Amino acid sequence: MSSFTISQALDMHLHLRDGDMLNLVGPLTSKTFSGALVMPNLVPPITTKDALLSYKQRIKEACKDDDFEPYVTLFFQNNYSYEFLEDIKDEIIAIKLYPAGITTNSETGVASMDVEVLRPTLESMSKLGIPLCIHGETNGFVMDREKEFMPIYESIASAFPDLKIIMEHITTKDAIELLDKYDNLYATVTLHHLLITLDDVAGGMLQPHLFCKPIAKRPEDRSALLNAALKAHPKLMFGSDSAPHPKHKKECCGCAAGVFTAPIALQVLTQLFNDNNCLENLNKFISLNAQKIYGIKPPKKDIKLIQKEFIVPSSYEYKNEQVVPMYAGETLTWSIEE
């Protein structure tokens, strides 16, 4: 196949961040996707009403040029009350939660995952319907941290049986047997993690681009994750987890957690779903399964892809901002029509 249209794409977890950043990667994504799950772990983090309007106002504004809606959340604490949350509801798609200092900008997250502990907040989302989404880990060995979090989905998953709950990024095949085991749990699956193991990061000469969090696992993970998304399992949306950095917080000591996938993940998936022989379910991967889930309707918005070389640039720049994508320098086969 020459050419193939891509309807309605939408970004089930991203960080747009803000500033100069968020005026730079916010039209990466907004010229080519309908709409976009955006993650509320600001500094500080959106945990009230007045922050959480004037971020989607930043974000619209940055993103202007283009007919995108982005989807905000709410970054969870144990006190929310039901008023609040109830007051709040119709501005959200769900409520992220992050275990405490588990990765960038979370060390307000929630200190203990014991259900009681995260009851009042959690009874109150399943009686209003709120989803919540999760970065499932836990601070053990890093490769053992997702595997690890599995109980505590099933825990959550059996006490509240009404509240729609979203595995985020997951990178194990631990997660994706979880998916058909409770009815109220889904997930979200990044590009790089369809695509790498944790050999692409630091088998050889230690790559900082590729080094993200949750840290990419075993070649029998990323076949599981592969396996689902190429079937576009109906529990499983796209979601980029695209996290910029500048450049020198990713090439230096100490580097930063994140991939920057954004303004090349219509066109690999494209060329991955394609080399698969799987063309035909990519819109069920990247849009149809997240409308069903989340009960949205994005913008009508049709991109068309065609097999022709598109070379991904160095970098992306903006003021004194500076951020590498994955595979910069490296030529790709599918690009977007302009």
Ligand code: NCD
The other form holds:
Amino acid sequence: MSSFTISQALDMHLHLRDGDMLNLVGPLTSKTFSGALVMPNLVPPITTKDALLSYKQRIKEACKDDDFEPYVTLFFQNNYSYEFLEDIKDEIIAIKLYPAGITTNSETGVASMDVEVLRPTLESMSKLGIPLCIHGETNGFVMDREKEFMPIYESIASAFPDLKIIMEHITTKDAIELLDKYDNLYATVTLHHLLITLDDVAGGMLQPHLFCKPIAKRPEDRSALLNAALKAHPKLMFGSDSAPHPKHKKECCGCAAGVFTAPIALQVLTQLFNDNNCLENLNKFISLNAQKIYGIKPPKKDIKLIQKEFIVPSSYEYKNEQVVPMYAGETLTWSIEE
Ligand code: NCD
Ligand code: ZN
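Return one more block: the form predicted in complex with the named molecule, after the form predicted alone shown previously.
Below is the entire complex, every chain and molecule, led by the chain shown above.
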């Protein structure tokens, strides 16, 4: 096939940051995507209605040339009252829970994943129908962090059967297997975890632009993720976890975690699904599954992908900073029709 149309593309896990970085990366998503679930891990994180509404306004301002819906989220705290959640419910798509210190800007996340500690807030969310997105990693050995989190997903899923739980950016075969065990469990998967393993990050020369949390795993994990994505497993959604950091924070000692994929996501997904003869499933994976799971109706937007070379820019610039995308300088075989 030499062209393919993606309708109402949704990125259900996206870091848009703030300030000058937001003004740069916002349009790189909003130009082609209809909407995105925007992560709340700013500094400080989004924990109040005022902060949430003003952030949404800044996103709209940054993306004002495009018909684009920012589905904003709140940063989970144990002390949210029922009244607070009831009042904010219509402004958010979900609440994102981070174990404290597990990833970028998560220092004020939860100290305990014990269901009893989390119960008051989860009970309110369950009653109010607010979905829970989770960064599911323990602080164990880096390759086992997600696997070790599976019993925690199980304990929350069984304690709150009416709560929609989204396992964010899954990276393992274990997570794929767990998806079908609980009706109320869903997941997002990134582009990079469909493509790379730990070998690509650290098997040769260290590749800081492929370093992220959770770290890419084994070939068998990647295969399980890819199989589920290619068949558009109905409980799996595309969430890029595109997480831009300035170049000097990536190419340094103590490199920040995050892969910046927003500008290449549609082209590479089309290439990947086409190479595997699964293009007919791409619109489910990138939009329809999420529309059903979250019950959303994103703005109408058709993007035509064509089989034509696209050279990925070596970086995107703002003020005196640069941000380096995945596959910088490489040639892709699909591009977006202008
Ligand atoms: C994300 C970031 O930079 O905000 N980093 C990452 O490696 N994925 C946070 C996250 O989603 O874990
Ligand atoms: Zn993320």
